[in-house]
Every structure is written in C-alpha cells, then in structure tokens.
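There is one chain below, alone, in structure tokens, taken in the form predicted alone.
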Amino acid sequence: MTTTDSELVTTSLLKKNFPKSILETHCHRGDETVVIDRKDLLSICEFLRDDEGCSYEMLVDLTAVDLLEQNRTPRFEMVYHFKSLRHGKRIRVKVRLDEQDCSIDSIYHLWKAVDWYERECFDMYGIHFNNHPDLRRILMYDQFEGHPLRKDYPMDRQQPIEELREIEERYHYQRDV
C-alpha cells in the first residue's frame, strides 16, 4: 500500500507553515516523518498540538538514537512520536543533534508527559533538555558515570559503588523543591 501526497496532510502544513524547518520527510505504512531544524522545534510542536487540521494532542513516546557506528553526522537523533486521536494518524518527529552540542529545548510545558522519557535520555545519552523543571538521573544512581546507551560507553567499565541508604531514604519519592 502507497500513500499519495494528499494523504500527507501533516506532512503539508508542516511545509507549508515552517518551510525553512522542514530538512526532511517521508510516509511508511501511513505513519509520517518529519526532520526538522532543532532551532524551531518548540514553534513546531506548539503547531503540532494546536492547530485544528493536526491536533496531536498525545505524546506517545520520545527517545534518542546514537549513530556513532554509521559514520553519520551529526551523531544524535531525537525521536518524537505523536498521536491525533481526533484524525487517527501518528507523526514521527526528528531533531539532529551534534556531539558537541547535545541539547535541545523542553517541550515539557507543552506535554506533561515527557517529564521521564527526557530525563531518561539525559541519564542514558547525555542529552541535555533546556527549561526541563526536574532533568536529573532517573535510571542510574547519581554516582555513575557516564551515559550507558550512548555506543562509545565502554562495556567492562567499573563504575562507583554505593552505599545502600536506609528503606525510608530509599524508598522517598518526594521532588526536593
């Protein structure tokens, strides 16, 4: 099964609103992809959310890929996933991310939803999410070093140990605000 160009309804107002923005796109099985600048990510999500021919009103998921072992640059790709459930359609949205700039804005204030899945990049990748409220290890005790899923992390690397704290220390979920 194709899809046509008229099926791509995000796909067009995307390029049709951020024409600058949009690096790249394509359709697999009906789901869309768009590349976009890391400059204009917050305009386009806000977009994405708001406007009525979209309305993606659900954060699905958000990860990042390390591509150091394709040769690609720049090396990190932030992953979006989005759901319309008024249209019953899903975007994928890409933002490129270079090794020596690995940051990219929150859009946490748009979707209370990616609290985790952006510290859990940050604790595995070592992204850094500007204007996150709360961006620390969520996975890893705050002892390690390192970021375990990025593909140069050294698989026998001895990291420090820590003391076992006390139940009630442990089991303390309450933010330090």
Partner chain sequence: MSLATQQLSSLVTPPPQGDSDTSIMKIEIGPSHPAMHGIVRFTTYLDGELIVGMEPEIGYLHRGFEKESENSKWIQVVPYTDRLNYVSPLLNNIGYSMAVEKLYGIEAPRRAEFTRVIMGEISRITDHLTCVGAASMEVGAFTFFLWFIKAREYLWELVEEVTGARLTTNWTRFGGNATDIPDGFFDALQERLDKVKDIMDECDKLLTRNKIFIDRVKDVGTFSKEDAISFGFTGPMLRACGVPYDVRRADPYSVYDEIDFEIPIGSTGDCFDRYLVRMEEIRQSISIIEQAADMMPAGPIMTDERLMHYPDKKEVYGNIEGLIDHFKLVMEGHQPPEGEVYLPTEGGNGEIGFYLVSDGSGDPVRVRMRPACFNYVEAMPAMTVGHYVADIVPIFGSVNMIGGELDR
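Switching from the form predicted alone: structure of the form predicted together with the partner chain?
Just the single chain follows, nothing else.
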C-alpha cells in the first residue's frame, strides 16, 4: 500500500491553493490525510466539494478524537472523511482543537449529512459547532451531564434518567401543537 507523493492529487492541490493553512500531511497505510488550520476549514471544505480536480461530493464520516491520555496539546482532533464518487478517491481532513476553545465552524450548509454528525459530535465530545442551527444532543437525553466519549468521563458513572414529575408533565395530554 505504498503511495508516492505524485499520486496524492488532492494533497498537492490543497498545498497549491492553501499554502499557509496546510499544517501537515501524511499517507499512513494509503489513507491520504491533511491536517489543516481551524480558521480555513470552511474554505477548504468548499474547495474540496466544488473544485473539478477534487469533487468530493460525499461526506462519509465526521467524528472527533480525544488525545487526553496521550498528553497531546491541542487535546482534540476533528476528523472528516470525504469520498469522491467521480474520481474514486478518499481523503481525511483533520483539524486540531484546544481544550479551552473547542469550537469549530459548522459545515452544515455544504453537505446535508453534516447536521446529525455534528450533533453527535457535540453530544459525545462537547465540541461546539459555530452557526449550526440546531445543536442539541442526539444520542443522549437533554438532561444528561457531561460528554461521555471524553476520556475524563468515568466509565462507571451513573446518572439518574429523569424525575418522575417531568415524565408526567411531558405525557400530559395537550391539544395545541
């Protein structure tokens, strides 16, 4: 699975167009990866989607990694996986986020799949997506405290689900919408 640099079309295109915002690139096990600056995420994502040479029409996956136990700063990494059906390529874009300021621009308007992925990422890691129109928890319930996939969230912590009173309130029959 060795890939030479000349084959990394997207990496070289990004390096040419955004010379200052590409922090690092690698191709471990054939997965083309670029690490970019947080403030250029929107323009790079737009470029990846719309440029003829890239045309990544599909956002395959969006998630985060917590590197607390590796003592890495910045602590969080956002990971985006894109797929180009036209060119049959994949790319991974990573953005590093500080613990103190873990917010990033939402790419909500670029792919429709982003909405729930960002909600899940917010739910699990507490990363705030600026300009996301509906940033609520998705897998956990609203009363849940903390963000379970953070490494400092204890495995065995238990949280009571809800007060009985609130359940009764919610199921009280109300005709108005």
